[in-house]
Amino acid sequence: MRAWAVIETGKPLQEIELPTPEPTGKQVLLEITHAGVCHSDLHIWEGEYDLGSRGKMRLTDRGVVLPLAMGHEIVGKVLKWGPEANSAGLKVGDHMIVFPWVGCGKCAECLADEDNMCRVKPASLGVYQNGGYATHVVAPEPRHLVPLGGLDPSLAATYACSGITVFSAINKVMPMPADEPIVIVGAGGLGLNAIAVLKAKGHKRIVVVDVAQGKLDAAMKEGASDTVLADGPDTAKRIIEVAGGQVGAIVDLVNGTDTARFAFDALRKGGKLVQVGLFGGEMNIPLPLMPIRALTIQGSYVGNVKELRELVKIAQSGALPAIPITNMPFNQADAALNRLKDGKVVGRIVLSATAA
């Protein structure tokens, strides 16, 4: 198989040939048709996370081995499966969304379809093993495959990360009255999918914060009720003004030092901040305010396969608005990654086997 892989961190992706895997056990081999380019791929490509005063966390410390075909937003067609796979409902040629956040497959979390919380051996596609920037991928089990149905495969690919990540994070602040503001920090692919999910849930007050006016314009077009340009030290004040007071729920899809600070400052008593992004840095908070204001700060790590199934069902019903998609061919994966790094992407770039 061909792969467009990280050979050396921070260096251009290279096209390489790898043996096409032969599925064993419960595995399913798929030919990849679409793969989303996610912001977290940048961190893997760069090889580290910023931990603020604690320095850098290297990806090698997490068990990432190069060369690596990144990509965890994957849609592909079933080719074959191993002898232990439950093949009920599987047919060669089936177009599937691939759940990438897999684990050991044996622990309590994995057996409960909560593989993303595996504490034994995380094995995420595109992180710990080859993923979507390639011609083929192996899903560990048929339960990690969700039928595409009539969905646009380019859009559906984003549901495997961007979609379930915001779906899971939003579920952590729900239920809330439809007219009460929920603040979304970041208007990239995640942010636009967050707007889509909130609209599908019937929410009306969606306040989006970003540093780029062009992305805020896209957020308004996708259905945000209000936007805030985060271009100075008074962002928290502007969020409060736009929202009509301090807010009860903020989902930070950037999660950097600056966004964490203004998000915390904009919370009302009893408010919740859900931190999703991996931009990096650290958060310093005045500890007495946590109990005095009864605040909650919670991390949210991607989502589980149950949430992917639920989200896809909503999308297939027609209730989930589409986000802007730009298709590029697989052999331009490096260019796509650099466009994302330079902040030149509205919505999502999806690599496609049929893109010109």
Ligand code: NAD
Contents of the next structure:
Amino acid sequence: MRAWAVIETGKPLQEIELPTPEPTGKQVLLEITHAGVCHSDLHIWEGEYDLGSRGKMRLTDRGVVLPLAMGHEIVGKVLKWGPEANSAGLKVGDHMIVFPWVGCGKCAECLADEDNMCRVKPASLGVYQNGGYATHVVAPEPRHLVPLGGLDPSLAATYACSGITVFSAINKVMPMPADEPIVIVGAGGLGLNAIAVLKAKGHKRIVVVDVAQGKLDAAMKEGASDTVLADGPDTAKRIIEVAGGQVGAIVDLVNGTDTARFAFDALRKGGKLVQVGLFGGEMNIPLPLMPIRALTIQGSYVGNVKELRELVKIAQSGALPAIPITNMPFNQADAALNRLKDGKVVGRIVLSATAA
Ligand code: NAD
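What would the structure be for the form predicted in complex with this ligand, rather than the form predicted on its own?
To see the whole picture, the full complex is given below, headed by that same chain.
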């Protein structure tokens, strides 16, 4: 198989030839047709997370091995499967979304279809093993595959990460009255899918914050009710003004030192901040304010395969607005990453085997 792989962190991806894996056990081999380019790939490519005053966390120290074909928003066609795979729902050529957040496959979490919370051995595709920037991928088990069922494969690819990540994060602040503002920080691939999920849930007040006016324009097109340009020290004040008061729920899809600060300051009594982004840095919390204001801060890590199935059903019902997609060929994966790094992507770039 061919892969567009990270050979060295921060250096251009290289096209390499690897042996095409032969599926064993319950594994399913797929030919990849689409792969979304997520901002997490940028962090992996750069090779480290910013932990603020604790320094940097190197991914190679956390089990990431190079060369690596990144990419975890994968759609592909079933080619063959191992002898222990339950083939009841499988046909050669079936077009499937590949759930990438897999684990050891044996612990209580994995057996409950909550592999993303595996505490034994996270084995996510495109992170700890080869993923979507390649011609082929191996899904550990058939239960990690969700049929496209008529969805646009480029858009459906984004549901494997950005879709379920925001679905899971939004579920952590729900239920909320439809007219009560929910703030989304960051209007990139995740942010636009967050607006789509909130629209599908019938939510009306969606306040979106970003540093780029072009991203806020895209957020309005996607269905945001209000926007705030985070271009100065008074962002919390402006969120409160736009929302008509301090807010009950903020989903921070950036989660850097500055966004954590303004998000904290914009919360009302009893409010909840869900932290999703991996931009990094540090949050400094004045401790008495946590109990006095009865605040909740919760992290949210991707989503599980049950949530993927649920989200796909909502999309198939027609309730989930599409986010803007730009297709590029696989051999331009490096250019796609650089466009994302430069802030030039509205919605998502999805690599496609048929893009020119
Ligand atoms: P993206 O590049 O598509 O979008 C990021 C958006 O944030 C852009 O619109 C950018 O203008 C905006 N932004 C940057 N700095 C900002 C700031 N200080 N204030 C407000 N807006 C700002 O990225 P994405 O693919 O949507 O991913 C967003 C983040 O979420 C990344 O860090 C990614 O790694 C992370 N992520 C986390 C999970 C999880 O499970 N927790 C899953 C997927 C992605």
